[in-house]
2 protein chains.
Amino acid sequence: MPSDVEIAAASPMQPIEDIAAKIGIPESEIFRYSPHKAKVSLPYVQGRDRREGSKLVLVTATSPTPAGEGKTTTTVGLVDGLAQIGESAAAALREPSMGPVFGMKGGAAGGGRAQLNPMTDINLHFTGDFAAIAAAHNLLAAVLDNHLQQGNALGIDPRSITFKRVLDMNDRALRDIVIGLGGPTNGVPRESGFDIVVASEVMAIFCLATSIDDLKERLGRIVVARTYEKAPVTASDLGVHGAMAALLADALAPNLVQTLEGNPAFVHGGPFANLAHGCNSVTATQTALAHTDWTVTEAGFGADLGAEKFIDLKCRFTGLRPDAVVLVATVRSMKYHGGVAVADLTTENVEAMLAGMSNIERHLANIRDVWGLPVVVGVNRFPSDTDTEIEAFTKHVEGLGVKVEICTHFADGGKGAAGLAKALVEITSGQKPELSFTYGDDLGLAAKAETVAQRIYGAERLEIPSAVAKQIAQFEDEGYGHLPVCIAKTQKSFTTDDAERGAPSGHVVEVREVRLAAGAGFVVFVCGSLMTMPGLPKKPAALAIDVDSEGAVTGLS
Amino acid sequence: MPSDVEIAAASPMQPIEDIAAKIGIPESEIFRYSPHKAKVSLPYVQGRDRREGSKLVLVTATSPTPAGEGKTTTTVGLVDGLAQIGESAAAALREPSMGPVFGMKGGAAGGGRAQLNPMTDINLHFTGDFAAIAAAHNLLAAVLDNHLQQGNALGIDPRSITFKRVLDMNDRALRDIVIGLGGPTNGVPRESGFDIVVASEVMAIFCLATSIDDLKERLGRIVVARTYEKAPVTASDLGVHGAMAALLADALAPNLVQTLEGNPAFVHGGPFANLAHGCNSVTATQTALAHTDWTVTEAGFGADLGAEKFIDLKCRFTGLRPDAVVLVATVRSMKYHGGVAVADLTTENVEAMLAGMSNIERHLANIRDVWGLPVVVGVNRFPSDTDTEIEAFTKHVEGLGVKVEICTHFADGGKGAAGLAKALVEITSGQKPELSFTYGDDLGLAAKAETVAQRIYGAERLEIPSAVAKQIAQFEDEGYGHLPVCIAKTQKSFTTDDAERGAPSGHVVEVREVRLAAGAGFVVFVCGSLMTMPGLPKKPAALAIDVDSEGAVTGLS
């Protein structure tokens, strides 16, 4: 099989105006970047509502393995499916980050035959928005420095400052740095870091905002630091929420692309899966949603962390409901959580799959139990997948009591998702259903978190120390109590341990810290380390990318 | 008269789309970022040659003054002053930072009737490529802090890296900082800083590369850091050029945006005008002169700053030539170089004013004697200049043959130009000019340097500390003897001193530093101090600027 990009090469795209006229976009409300990437004019999406009986879809998948489970490809094959049974349908996700592009692995846009195009400017800067993100972010953190500088009127304590700076770029060297150096003219002295654009809390709130009003509010209660008595300081008290809000109103509007089979794809925001929700913005799902019979959309990490995300913070701010539920699994994952090695997760294992299936089935049982929602597994299938593997798998899933469809879209495109569609189209026929949150609003912070623990992670109790406690009942007696919780914690187990396969149970959960995003809504609770700038490896990838005389990329991949 | 703002905000604009036609430039090859701004497409761009007989302006002024002088504000009267008497024509000017757009002076699109539209567009990052060359220059810079941390192979000495990172901010905080602390993965601690993207090296690149390939050689002839042999360390050295003008091909593409009168101009690129050479891309001055009968582009700071790099490195390196040169100047610059205070800049002084003569008068000199350039004098007229004021002007300056034309283009728009359109095409309606450059590449750096002070600058030597000219011998045995020089000076006088007005003579200009771009190609003399990096004023315009419900932008001035 070709590599993904020859695949994306070799795939003629539609301009970007028919893909928006197939889904009565008029081609006066968008504005084309390229032939082949938009936005959509945000005056034309903020009036509208959601198309009657518009189907809303969250895919999501077991804990994440080192054999991959194809989350994304399965978003995108999953709207080429729709497309091929006669529905129309679009997919809403995240854009990638460039440090990643630049690092480790490459691009993110899917892969094999089911991909978004162009996945060149997809990965590099796009339409621009996670600059104009850091931009905003970067102004508020320069408008705290020079409060310092220019006589510290509201007393804030230069020690308490929680807000850094942010760049889109993998720089460890900025992790931990000191500012302010060189003498008096060049501001306080103090340690600081950038973290990777996707930390920020702004990109929280841009991937929330459901209007420019709610963006600027949002904006307005970020906390950045504390006074000398502990009163929290906001953007707002610094009056620059609004001059933020300015930088953000052109990358509000949703982004327009297509997948290699010519569906659309609203591909906007992308926060972190761990300190933030890790689901593209609200309103791109809701652009998406007006004008499509199916929205497709995509949650970070495992269903445990990106679902409980996807429901417990931006289905509970504003009122969006899934429909149903695609999980997605595979073979070699169950194998992973049964104990197989890396090596030979190629070998046929029945056995040892069957054994790691405790982990899909916790998942599922999270789904259709504690969230009330109708799921279908989807089953990215690989070509070292054994038939008796699959039947296996099938039949297990299946004695659970819910569907399974076997899906070849990597190498097959919108027909191997074909029955997966079909099987949406089936589950969501009958009445709506009710979505549960996995707590209710008024439980105190720590109990909203264990009770996430219990629930969906299958703890016994979380255990905070000491000083954390005291630090969230700072938070509740300043009138942030009423916040949901943000779990930031490994997402590869329902422990905080990496190791620990399958589906433990009984467990303690530790909280390392609790931050307060008084902004995005939220209050995170750090359960394990958290990375927030990475580094470039060895080689980084950007060694690899290069660009000819007609401005043709190379090297992503 | 109404604010700048409220002039903007009352004059309908015309879709993008027409702005191109009028000029031929085909939809299909302009991407619409929004209704008001595009790109043009850089395939579609970069083939094209000049318009047979397609003149090239160049507008610079006096030496900069408190009472200011109104350059951009002349280039884009100029252009509709042509249009006006029945010329195409279309500006090309630098876009603006945001530093400065948050912190003291608001937005930069010229003013009064006299402005470009939409200016909320181009004063808030605009079409992004700020953003994409700030993201090529730190990417350069993580890639090299990476190659430390990864075993230095290239044996790079931490201790000598000149490559700092850029933020379009003015945050003083980052002037001087410590980077790469917290232990051994957060890479190798030393002293850096951020600057301001416009006086990134990459942002000059940007504004001089005549195609993709060109940009890519400039990228990896950039000089970063020496080993601990002392010799140079580029950016293709770490084999990242490539990645960095992947990251620019889409930036490269010229912005189109209109004036209030509906005529287009070129936006883009907009490099420091002291260590840098201070005007818009050479893609942007192409693509107007590809399109229009007169192109009428602007330098930074006075003619002997803005206009000398303009020729000595701008036309040096692309083979562009201007076709004649608009000083403008204004009564009150006079009388301010005469030594009038500034509050009584607006009491009639025709003899101060005669006395501040003096600087006009060396620039003219050095227009037409040393680079043997038609010039006409376009003088900014203020409600506060008084008629005798504005007879002796003229007759002073006709005394020495040169045409004046009296503007109102600030209050009158196109109309109150028309008169220095009329004046422009009469000038070039003979043969065209031969450019001359201040100095031949023969001469060694130092006496390049001292060349331009000499014939520019009217100043007697150069000095040049020991361990300065250590460093110029340097340079010159590693092969960049070649290279033209760029100075970097106080802006507001011939000498080095702010406070020397008018046109001082047999002065010394020291010389502190010397720096190589050599991607850039040219070794900038720092003579004075130099700030990359500038600060927030006590109240920044950030604090002002808003947005509201639907996407308006208030606040910029």
Given for the second form:
Amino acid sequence: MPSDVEIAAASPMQPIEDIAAKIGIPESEIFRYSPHKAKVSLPYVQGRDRREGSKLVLVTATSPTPAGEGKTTTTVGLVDGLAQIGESAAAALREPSMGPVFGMKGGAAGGGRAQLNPMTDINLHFTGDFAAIAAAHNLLAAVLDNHLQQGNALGIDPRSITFKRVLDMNDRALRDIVIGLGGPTNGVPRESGFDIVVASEVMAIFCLATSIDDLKERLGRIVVARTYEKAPVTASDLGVHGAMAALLADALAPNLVQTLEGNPAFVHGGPFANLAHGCNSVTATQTALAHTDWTVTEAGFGADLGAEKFIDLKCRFTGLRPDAVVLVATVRSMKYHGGVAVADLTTENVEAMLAGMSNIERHLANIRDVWGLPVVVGVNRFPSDTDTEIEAFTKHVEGLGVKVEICTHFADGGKGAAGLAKALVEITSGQKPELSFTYGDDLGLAAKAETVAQRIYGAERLEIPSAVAKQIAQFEDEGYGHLPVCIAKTQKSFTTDDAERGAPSGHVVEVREVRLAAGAGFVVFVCGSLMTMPGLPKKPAALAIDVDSEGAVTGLS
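Right, the form predicted together with a further copy of the same chain is done, so what does the form predicted alone look like?
Chain alone follows, minus partners and molecules.
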């Protein structure tokens, strides 16, 4: 089978104005970046109400494995599958970060016959949203350091500065640095560092903001440091939030592209789910809901991270409620969670697969019992999956009272996900479910995080060092105790240990630090050894990516 980039390049695309027209967006309300990608006018989309009866489907997955589960591929395939059965549908997805594109993943626009197009554009720069977010973030960092240089009228304690700079690339050498060296004209020397742009609070704000006014107000609330008297210092104190909003105003309009089968996809924003809240922009989701009968969105990584944050953050803030959930799983992932080495995942092993299904059982229990949502399991079938394995998988999950659909959208496009589409129509035909959050607003910050650890991760408790506990107490004393929490941890396990597979219980979740994201509206609990600036692997995907003399990109997958 051809590579993803070869399939995408060989697939004819419709003019983007035709994609817009298909869902009722006038050509006058789109701004083309090329014949096949555009932004939709922000005043236009913010003037649209949700279409009556439109349904929101959340696509999530079991705990990620090195073999990959295909969540974005399934999201795209499902949109095409819904179109195959005569439904009006659009995807609402995150933009890929170039960190993983050039690092481990090599591309993040779906795969096989279930991809977005123009695939290379989406993976490389796209419409410049991430550059705008990085510029706005780094403007605040520059103004902060300039304030110190120009006399420090606010009395900022340089040792208290928590706001780093960002870069949309994996570069571990920049995690911890010293800036301001070289003499008095070069600034005030201090320790600092870089995060990846998808971990930026500005990214989270960008994805949660509902208007330019809301964006500006949220940016103004960002806490960057404290004074010598321990009072918080914000972007509005520095007077820079207006300029930051100006850099982001055009980017806030949602991006419109298409699937290989010519169905609409709004691709906008991109916080990671292990570093941030893992959901595409509210604007994109609401735009899709206003123009189609079905909006299919995804949340990053496994359901314990992305789906939890979609529900406890995005839904809590916006009033959005999923009508159903698709839990993506693979036979290979269950064998991995059953203890099989990556090199042996293509060998039939029903016993190991069944042993690993404790992982899917935990995710299904969370979706149904904690959040109260109907769910269908979509099995992304690989050529190495045997009929015996598929039969045993299906029997086990259906024994839990959950419908299973075997999907072949990677090879067959939308028709390979038509069964999954029909299953969604069936389970959403009744009364709309009552969504339950993982924790209540009345709990303290530590109690909220511990509730997530216990109810979602199966942990015994949260372990908080005394210095971190003091920081949490300070946040609560300052009036931030009502905020929800965003837990930053490894995506590979329910624990904070990458090597723990399956569904461990009774473990301890270690909190390393807490970060106040007052503008976004949550407090981040950084757990275990997770880094907010990832590093490159031994053989980065960048080594396989190239461009020929005609400008055609190769090596993306």
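Numbering follows the first chain given and starts at 1. Throughout, rigid core stands for the largest set of C-alpha atoms superposing within 1.5 Å between the two forms. Only a predicted model underlies this, so the values are computations on that prediction, with no experimental measurement involved.
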Inset, instruction - Could you check whether the CA atom of Met533 moves 2 Å or more between these two forms, using the rigid core for the fit? - result: yes
Legend entry - Ala21 C-alpha shift between these two forms of 2 Å or more, rigid core reference: no
Legend entry - C-alpha of Gly99 moved at least 2 Å between these two forms on rigid core: yes
